[in-house]
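Only one chain comes next, encoded as structure tokens, the form predicted on its own.
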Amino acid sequence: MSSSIKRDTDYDILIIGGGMVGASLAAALSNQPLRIGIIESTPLTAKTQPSYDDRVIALSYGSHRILKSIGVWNELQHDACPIDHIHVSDRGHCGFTHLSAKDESVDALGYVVPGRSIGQTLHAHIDKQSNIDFICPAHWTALESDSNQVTLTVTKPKTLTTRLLVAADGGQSAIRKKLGIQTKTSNYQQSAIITNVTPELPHQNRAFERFTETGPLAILPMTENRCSVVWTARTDQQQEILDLDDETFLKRLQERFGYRLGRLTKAGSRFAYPLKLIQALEQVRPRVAIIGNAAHSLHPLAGQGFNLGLRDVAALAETIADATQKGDDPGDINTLKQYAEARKQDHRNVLTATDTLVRLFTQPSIPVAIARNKVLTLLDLLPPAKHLLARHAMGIAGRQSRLTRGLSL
């Protein structure tokens, strides 16, 4: 940090949530001179060994250049998997496309990435630089702001001062509902049933994405040819699931996804979570802005949830340093409104995408199922219709940040 800064507030950003999300903002920020703090109310474990129920993040090609433009990505890359392909198929019917990264010019479509691996390697970086204060274990107690500052209590007590507040705190976001932000939910009455399997045949590098009638499929390819799996169930069903033996489980798994992989020969540890759509309805405030799943959490489908929060933090990381360049406050509504109007446009369409495709993918009607996988037909005859779903999937559709671009702040 740069001594000749004048310093009206102890930070000029305070990020509250030190998960990928926060941590990604902190990261893309370092090299600015600001002041930034992040308060993690989880104590951060130590370093773990890789192991065979490892969860993992599916990142965008455009998520990857972002991690990349930050300086993080040559740590990251030697445990990702590439996905050189992706097939999308609708249980019981004919209708399939199919997307390339060879026919999209890139080297892979997205990298399947443990989210060990990923934070671990955001803290590493974050570690290492010296206007960057990590607050860990501690929360927020209380929380005041006026027109110059946001004032936050937090745990031992302590009182911190900060120009811009971000939250990034997750779907359950304690920052969103101190502020009485609305949000619109809704709930998809499905779970999402996540482990790990081992294929007979090797995957090279392909993800299946897989509709039925309680929900997607999703097989994402990883490394030692283990592949991750999350399976959509409806609420109801998720119990029984997860009380499958191995065996059984596989089994059941198997007859939904079918053996373009060969038989499924191992079984991880599984566990499940709800899925809900929330949505915020105001992402700024004066001297706040809310990021990640704080903002939106959504479905699972396609992976878009880490990928939508990436281009947050590339977003608003870019408005922040903009702002800090011309001398201006980053603090300030006008400026927040800049990213907020920025993210319009893609929180919009990624979120009204997500929610069609689950309702209409667990429609029974047959008319309906003609219809879709009529559409997915065409959709692999029609190059410009492929190529513009494949941008969508990469995360690389719209405007992009300078960042998303592979271009440094």
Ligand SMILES: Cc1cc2nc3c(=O)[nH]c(=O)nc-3n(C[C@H](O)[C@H](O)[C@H](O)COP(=O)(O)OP(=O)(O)OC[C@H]3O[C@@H](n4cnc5c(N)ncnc54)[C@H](O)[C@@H]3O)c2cc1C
Second form
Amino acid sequence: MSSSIKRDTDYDILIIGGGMVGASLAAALSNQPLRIGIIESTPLTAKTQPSYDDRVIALSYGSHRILKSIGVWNELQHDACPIDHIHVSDRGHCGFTHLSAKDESVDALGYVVPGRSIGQTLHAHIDKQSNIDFICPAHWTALESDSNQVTLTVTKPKTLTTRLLVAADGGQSAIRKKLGIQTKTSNYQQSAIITNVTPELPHQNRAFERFTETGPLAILPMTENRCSVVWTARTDQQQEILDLDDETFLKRLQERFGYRLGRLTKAGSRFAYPLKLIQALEQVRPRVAIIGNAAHSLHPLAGQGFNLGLRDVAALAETIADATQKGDDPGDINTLKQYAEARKQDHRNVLTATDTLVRLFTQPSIPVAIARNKVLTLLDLLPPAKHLLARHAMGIAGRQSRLTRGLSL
Ligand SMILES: Cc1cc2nc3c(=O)[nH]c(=O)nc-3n(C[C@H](O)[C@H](O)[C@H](O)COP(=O)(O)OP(=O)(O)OC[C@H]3O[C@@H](n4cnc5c(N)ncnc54)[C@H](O)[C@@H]3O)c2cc1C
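The structure above corresponds to the form predicted on its own; please provide the structure of the form predicted in complex with the ligand.
The next block holds the full complex; its first chain is the one shown before.
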């Protein structure tokens, strides 16, 4: 940290939530002349840690580039399985499309990484930085702000001040609620049930997205020829699926997925996540930015939640670094509005596309089924459209931040 910078607050940036997105932002800013604090309520290794749990994350190609620019990819790649192919199909219908890394001239369309590995790697990186304080377990109990700073009362108790408060405290963000920021919310009445299986045949780094009448089913390749399963079911079916014995569960899964990977064996533990769309209607306020799931919680069908949050991180880190270099205040609303403006289109695209896909592919009606199968088949026959779809899935469509382009801040 540069000693020449005048400091009248405890922190330049105080991040609430040290989950995947909050920790990524701290890591991205670690080489800046800034004093950064992270307040996290749940220890990294706790069973109840809501960010770094048994979830397996499909990182887009663009996200892997951001993590590389931040300096954590070398470590993370040991637990990452590349995705060479993505196969999208509709159960009981003939439409399908197929994306391949070779067609897109990249080493991989993306990578599948356990959430826990992301947590361990980010936090090991943060631990080494002298300008970052990781305050955990800790809660905030009061928040006040004026034109110069945000003041937060934190348990033990203690008062902390910052020029910029970043809310990265997840879908139920208490900071967002405290500030009275409205949300657009839609309950899908669906749950994602996750587990791991081992297929009889080599997965050959293929990811499968299969739409079924009760919701989408994703099978993602993992290391050691395991596969991660994200099975979306109606909420009223959730408990029944969780309670199935392993043999019956695998039989039901096989019925939905088919035999592209041979017999599916060795079901791991199952966990369920209720699915909602939550979209914050404001991303910034004077001295406050809302990022990651706190700004937008998505249905996981397209595996875009963390990828979108990481692009928030890359854009916000760039805005903060530019302001810092010019000697500007990173919490100034005009600075923060530049960030919000830069993120608007990406948020709109991903939220609309994800929500439309969920609704379109869970409609049992025959005309809708015919229409969506036509779309899948057409996509497969039209290389420019498929290429555009691939660039969106890879997180490299539209405006790209410096970190996504492999540059430093
Ligand atoms: C089943 C499933 C599969 C998914 N698969 C993918 C995928 O393949 N690809 C992808 O990109 N995304 C995926 N996602 C989405 C991804 O998990 C989220 O987008 C990501 O976890 C968001 O990270 P976050 O840090 O914003 O929020 P969270 O992960 O919710 O983390 C919030 C953090 O804030 C902390 N916190 C909360 N309140 C407070 C407080 N008051 N004070 C201090 N700390 C607090 C929490 O303890 C937590 O550590 C999936 C989601 C689900 C449910």
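Positions refer to the first chain, counted from 1. Rigid core: the largest C-alpha set superposing within 1.5 Å between the two forms. What you see is a predicted model, and the numbers here were worked out from it, not measured in a lab.
- A displacement of less than 2 angstroms separates the C-alpha positions of residue 68 between these two forms, with the rigid core held in common.
- Core-superposed comparison between these two forms: CA of residue 55 displaced by 2 Å or more.
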